[in-house]
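The data below hold one chain only, encoded as structure tokens and taken in the form predicted on its own.
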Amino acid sequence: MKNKLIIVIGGGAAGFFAAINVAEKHPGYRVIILEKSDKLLSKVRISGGGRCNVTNHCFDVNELVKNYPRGNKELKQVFSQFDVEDTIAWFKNKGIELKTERDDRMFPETDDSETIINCFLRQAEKRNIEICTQEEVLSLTFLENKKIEVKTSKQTYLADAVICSSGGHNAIKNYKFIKDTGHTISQLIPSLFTINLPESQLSGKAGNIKELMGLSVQNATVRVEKTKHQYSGPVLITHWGLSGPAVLKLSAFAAKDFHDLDYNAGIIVNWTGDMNEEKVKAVFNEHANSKTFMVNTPLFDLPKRLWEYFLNKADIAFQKPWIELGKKQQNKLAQLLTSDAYQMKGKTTFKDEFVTSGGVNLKEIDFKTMQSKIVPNLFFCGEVLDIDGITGGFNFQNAWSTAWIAADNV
């Protein structure tokens, strides 16, 4: 028992969490983290704008799994073993208090991702975990004595168990050593991206909506034409198109449809949230006798410059008072506010937080233990699996939970 060797592939969030928990549960084991690059915990460092969005204040597992476009069914079993409250308690036990923001995202009280990174590095040192950077895993071979031969770019190890936490990638070549074990890799598709709008997409004198970059609407609904996908929430106008929580959630849940459409799709925005044209016109009618200029009465919590954009788009003069608004212009403005149409031409990765839809096929994993159903003593955790969540700490929660279970079962 004292001589067991556990190899952890990947020096990211899931890899460190798995390694630390193995070392905690089995102090006599030799634990090695193999990282093919020269960087450790890079996603932890950039997450949440450098503050590290550790998890989300969502304690109801049935609600929590709704934030995962892929893997939600399997994660019910995972989160029943290690959930958000367990995550909070784990970090508290290591001296790190987490705080909850208004949107339920949870961060270390220090607002600094280095707090999490330093915690992991300290724990690794304390528990004698060996960390090898610039050492790429080339192959895994299952031997008759149930050990796994791990061949790397530098040497060969004979491991009693391997935990694969090599992360999500957009190139199939990064999964070669996993495919060679007999595992299948689900189609790799980008998730979590913003919508690009072409420069030529002008609307007469209204101009291009991207000229309003920096403006946001707190409750808008964005949908993809010819699909069932639509989501509501804050929408941000950027210098390349549309972003914000509603757009990012849409990109995750509609990832396959966007991919199949080659990121060229009709996008419809309801800037009022969920109101239809008739309800919008009813709001207009409340101002029907007003002599106030329309430009001075932005409705539906729209920023004034965005309201002006729609008046221009509907060919309504800024000096027109409400009392003079004709039926034709009223209909046009209502239609624009509830069904504003754009043509998406490409995507932009959200900040540096690259997330991939796709990975190790979930049918090949036992989610009670995170062990492979194909190769004994081979475990998987984190984004290497075909599991991904929307922004808000959900991808890290998947990493912590699956890594903890893997560590608990080696």
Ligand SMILES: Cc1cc2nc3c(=O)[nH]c(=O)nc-3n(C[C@H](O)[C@H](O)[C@H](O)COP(=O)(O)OP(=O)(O)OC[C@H]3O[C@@H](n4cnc5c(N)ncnc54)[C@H](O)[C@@H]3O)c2cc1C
Given for the second form:
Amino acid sequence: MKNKLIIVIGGGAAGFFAAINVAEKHPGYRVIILEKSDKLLSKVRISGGGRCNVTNHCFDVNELVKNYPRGNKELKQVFSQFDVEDTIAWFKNKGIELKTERDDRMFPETDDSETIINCFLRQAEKRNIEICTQEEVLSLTFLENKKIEVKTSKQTYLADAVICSSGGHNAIKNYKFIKDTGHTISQLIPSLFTINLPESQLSGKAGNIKELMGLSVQNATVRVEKTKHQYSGPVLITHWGLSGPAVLKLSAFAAKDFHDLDYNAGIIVNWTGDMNEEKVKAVFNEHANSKTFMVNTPLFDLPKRLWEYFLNKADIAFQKPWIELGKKQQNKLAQLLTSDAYQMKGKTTFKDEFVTSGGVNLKEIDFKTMQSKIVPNLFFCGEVLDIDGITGGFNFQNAWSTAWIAADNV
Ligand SMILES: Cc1cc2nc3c(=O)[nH]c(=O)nc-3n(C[C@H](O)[C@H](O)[C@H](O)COP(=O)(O)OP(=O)(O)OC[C@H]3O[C@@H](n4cnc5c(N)ncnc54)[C@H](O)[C@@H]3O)c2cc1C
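Cool, the form predicted on its own is there; where's the form predicted in complex with this ligand?
Below is the entire complex, every chain and molecule, led by the chain shown above.
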């Protein structure tokens, strides 16, 4: 006899992780996953370019939470209960080894997201979790006997507890059944995108920077004009504009500002990383007596073609030796390298990877249990919450940790 009914809304990463952990802990419970589409774990399948970036090798909770533009305060409490090491151990216990790449991203050793999907499906089958696809949850009603009536497109259930892991969406209509329970949904805006630069953005002889697509600089700083946001790291020049980890981080932390500016913003790039004009000129001075052509001495680890682009932009002939570099040109080159200005016009999704900034208001959740403070026995986990991370495995880590806590408390 199954003594309790737990309904999990959404057959994504958080939903499966929660359902499996509930069933593992309480073999006596009946656990049902309701998924509105005909696909299970669809984002896991395409995640990390088909490899699934499961988590990030960041074991210090104070450092880990810095990767979440929204939810970092609340996640401290979450990660103190289930952190990256717990994630690694959980998957290891299920027979999946994770490996760490140079940039700390962690993937299954197989480099295949199907490994994670097969693990979840096997675990669900082993623990008799019922999975219903093409069944959309339409409403949740809290009853006096503390049960929750779950009305779907097919039938009505009387659940002892509901775990809502319905994911992030850009349209508010997808949150209607949650709003109707009395919860508020904070503003939904996209996060994780790259910067589009318009075609007309020509820089005289230098041409359009997009002609240098494919080039990357290991440590540049990108900032949005008129805001406090600036981030450093690799920047990649693409055929539509600027991308790379520093740009994605900027898009996540400045998501609201970009949205308010209608994705039409002044972008300033410091291609030297963190040097100011004076420091850059001091480096030029080291070459002041050199008879070498400037074009043959790219500085600050810039790729040669990007260095040529800046010489052109500063009106410096390729055949000019360092010894003949005048003050005015020196100033211009230093200014361009440290404050190269562009006008952003629009955004592009990064490899189709995007997350929603916004979701269920965090003030309405008890992060010790992931239970709603408004509706007893209603739990939330994953991207449906107003929590999102930058790229690198942080969004899945939020899904695993919040789902584990919800499962531990139903
Ligand atoms: C292309 C891409 C690549 C990504 N790669 C990575 C990565 O490598 N690493 C990483 O950390 N993050 C990655 N992310 C982000 C990560 O996939 C998400 O943060 C994560 O999947 C969120 O999990 P979730 O279970 O909360 O939501 P989802 O995975 O979105 O699952 C929610 C499910 O609920 C269902 N649902 C919604 N409403 C209802 C309803 N009313 N009734 C029934 N079912 C409903 C949806 O159909 C969906 O299947 C990627 C995202 C994308 C788009």
